[in-house]
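Coming up is one lone chain in structure tokens, specifically the form predicted alone.
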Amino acid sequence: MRTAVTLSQVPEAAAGPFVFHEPLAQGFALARETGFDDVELFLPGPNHVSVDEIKALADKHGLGIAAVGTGAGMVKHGLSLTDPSLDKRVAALDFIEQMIAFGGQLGAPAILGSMQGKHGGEVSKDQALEWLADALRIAGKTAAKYNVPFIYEPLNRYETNLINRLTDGAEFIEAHSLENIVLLADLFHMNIEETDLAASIRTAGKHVGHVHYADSNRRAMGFGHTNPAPIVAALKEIGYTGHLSAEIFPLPDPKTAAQQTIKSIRSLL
């Protein structure tokens, strides 16, 4: 397993669960200084920075790109895949496909989290899930062109009313025969929704493709109530070789949060 830390460049997400919000050059340097293998990027869009600039920063600091987020499509542009407006759904999928292409050129998968949206009002749950499945099918095919998967993240009940549990995500992938789609096991969301995090990881098994390593309060692991040992043991049991990525609040300060994450992971690996 490899370690990763989140670098955000989205002003609208300044209060969000991302460790480093500094300019990218500084963020890459801090990621290296605090001992991470790779970085996870949360950018305003696919044109915020060039692929070549990211490659140069990665090479300079000896870091890889673990993944790229698509959440700016929601927090900055108000787009979701389950919006009642066809035009907005089309724009949402286009944004996601552009982020897939951006990440793909870096050998990194894109993540679908908040842009999955919700059902409600004129949009039934069945309709929203049908739109979600259709979009994931397209995203999986687009990502395959770059030889990377597309990552789908079940979120807690306060952020979506579509799919909240990891095991439900696995069942959704199988029920719709979705190809090249993997799940993001976000330990913060799982702490809200799952009765046994390690058991859920074992059940989801081969579908787990990325992990957000966060404690119960979305701070660095060790600053809340989660016991990570059985979780990491379960990841080892299913043969997981992906990232443990710190998508956490930068508390009490970014460097301390980053250092605590590395300390926790090293104690278990």
Second form
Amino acid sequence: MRTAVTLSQVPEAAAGPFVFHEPLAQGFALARETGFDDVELFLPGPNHVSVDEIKALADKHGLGIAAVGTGAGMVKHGLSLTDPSLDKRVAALDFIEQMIAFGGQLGAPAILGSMQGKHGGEVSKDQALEWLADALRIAGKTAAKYNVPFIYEPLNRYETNLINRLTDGAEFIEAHSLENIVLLADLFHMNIEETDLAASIRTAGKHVGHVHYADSNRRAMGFGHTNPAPIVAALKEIGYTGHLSAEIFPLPDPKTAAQQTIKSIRSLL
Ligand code: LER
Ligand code: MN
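Let's compare: the form predicted alone is above, so bring in the form predicted in complex with L-Erythrulose (LER).
All chains and molecules follow, beginning with the one already shown.
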């Protein structure tokens, strides 16, 4: 398993669960300094910074790109894959496909989190899930062109009413025969939704492709009440070799949150 830390460049997400919000050059340096292998990028969109610039920063600091988020499509542009408007759904998928291409050129998968949207009003749950499956089928194919998977993230009930649990995500992938889609086990969302985090990871098994390593209160692991030992043991058991990525609040300050994450992971790996 590899360690990663989140770098955000999205002003609208200044209060979000990202460790470093400094300009990218500084963010990469801080990630290296605090001991991470890789970084996870949360960018305003596919044209905010060039792929070459990211490659240069990654090389300079000896860091890889773990993943790229797509949430700015929602927080900046209000786009979701399950919007009642066809135009907005098309724009949402287009944004995601551009982020897949951006990340793909860096060898990094893109993540679908908040852009999955919600059902409600004129959109039934069945309809929303059908749109979600259609979009995941396309995104999986696009990602395959770059030899990376596409990451789907079940979110807690306050953020989506589509799929909240890891095992429901695994069933969804299988029921729709979705290819090249992996699941993101965000331990913060899972703390709200799962009965037993380690058991859900074992059940979802081979579908788990990324981990947001957060404590119960979305602070660095060790600053809340989640016990990470059985979770990391379950990840080892399923043969997980992906990232433990700190998508957490920068509390009490970014460096301390980053250092605590590394300390927790080192004690378990
Ligand atoms: C994104 O990774 C996530 O976990 C969502 O909660 C973002 O709001
Ligand atoms: Mn997450």
